[in-house]
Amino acid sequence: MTASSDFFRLRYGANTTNVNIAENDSLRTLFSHRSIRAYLSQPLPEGTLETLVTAAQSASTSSNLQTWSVVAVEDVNRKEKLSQLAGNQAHIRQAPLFLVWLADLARLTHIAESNGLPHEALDYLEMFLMATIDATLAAQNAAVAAESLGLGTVYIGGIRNHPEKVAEVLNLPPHVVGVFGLCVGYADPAVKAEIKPRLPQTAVLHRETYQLAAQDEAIANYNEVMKAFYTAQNMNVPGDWTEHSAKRIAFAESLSGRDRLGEALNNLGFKLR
């Protein structure tokens, strides 16, 4: 069995300092995360979802107001059009389960509604980050239910390129939104994949207040440990952290399609004023 002090300097880099980790099962299933992107067609077991969607109703919700929902799908086609609008990729076509996560302020909606209450406050932004942060939580309980029963996930940000069309695709009614995706099945063992090392704690971890320019020497060791990283992996990925992170964040059009996010999610019924 892999010790959790192994996973920490994989998530790390091998030249970390060594810390005192503790040792359980539910933290070497946390810290051997890695997204998986390549599937065997083999279903998952009976029960599997229901046990995924239990531990996602285990996580805290704010207020018990319970905001989001998830859509699971199955069928080979609507995956396939999910697959196109997130970008065409291949993996969700492949994972025998592909979760769809909303940020659901539709029920609360039709609540108030069928009592002849108001529900003004359910068009400001607090409630849609709150659906968002619901959401959130729920999927990353599920995630690990997920791995900690031998199977592989990894989330899809690009149900958020074209958010009217995945809300076609899924029948979500106003006030409902496709925040993420999540793509569950067993990985396939001919496509390895690696923990990929995380910022050291020293650019992530600030004790009392927050130290922005504290984090330059952090940020330099990372760029260097991902450098290694990629050569191991034979990935030819020209460039450090640094750079690949500057150009996701250069221009509007580097966002795919969601610099729009404003104007969908007020076709979809969310004021957010």
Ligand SMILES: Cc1cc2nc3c(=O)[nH]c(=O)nc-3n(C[C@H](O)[C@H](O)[C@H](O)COP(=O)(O)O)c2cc1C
The other form holds:
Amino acid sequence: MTASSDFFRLRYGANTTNVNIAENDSLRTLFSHRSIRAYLSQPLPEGTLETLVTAAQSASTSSNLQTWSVVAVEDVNRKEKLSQLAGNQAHIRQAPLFLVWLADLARLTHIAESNGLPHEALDYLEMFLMATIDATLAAQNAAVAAESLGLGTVYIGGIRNHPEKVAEVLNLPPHVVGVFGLCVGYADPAVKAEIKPRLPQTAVLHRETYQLAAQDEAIANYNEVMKAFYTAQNMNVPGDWTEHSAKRIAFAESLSGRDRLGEALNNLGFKLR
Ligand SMILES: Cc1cc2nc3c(=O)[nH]c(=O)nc-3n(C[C@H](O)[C@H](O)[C@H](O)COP(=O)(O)O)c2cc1C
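Beyond the form predicted alone, can we have the form predicted together with this ligand?
First the chain shown before, then all remaining chains and molecules of the complex.
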């Protein structure tokens, strides 16, 4: 079987060049991704969490330093608190499992200190970025694994609205911060979730050197695709993708409190030199 034009059409919301490459289960899982924001209360099969964490730990990790951890939250009260902190997102309460992915420099601090060794390099922005990248790669492996098991997921960046309070709820030590959460559960079939189109490849794929001006046509096409998508989904999203994105970046207030992330990270022990 060749990669069906259906997958490409759904991912780009338009007819695209057909690619003649053999389709497989991994590609089908990746191409079928959509965020799920309505969950059944149905519990996850035993062993699901361990399977997701094994997938997460199978991701590459910078220098094998493994500067990430994850907190699995299933307790109703704790999910409620995290949901409030993330801007009252109901799907956090609904999903049976909420995973909080952590940039974790505490473990390396600990091994250095308990061996009487210096750890000056941990104070640099580079190490925070490394930990964030590690956590992200791990989380995405877990998300794909969950989807391959027929589960739904949605990332929750809202937990960065209140990083110190999230740290309190999860009992995080210094040098650890929640980067984002991930809801995991069975999608409620009563609430439709369609594949959301992405920018045409002519916007994001550059060959040999980067081209900015050449993206205008692709962006204009995408604005039309997204307008049609929102109309088809009966979603009341004002404006097109350009307007929507421009609003999101216009002012510091659009960051929902995350304009003080640098200060919050300092408070959590990250020096970010
Ligand atoms: C790091 C990250 C943080 C996100 N945070 C939220 C969030 O707080 N709430 C939410 O409903 N969706 C959140 N999302 C989901 C995005 O809105 C979603 O991935 C995007 O609109 C594309 O839709 P799709 O995942 O269905 O393809 C987040 C996604 C990422 C990658």
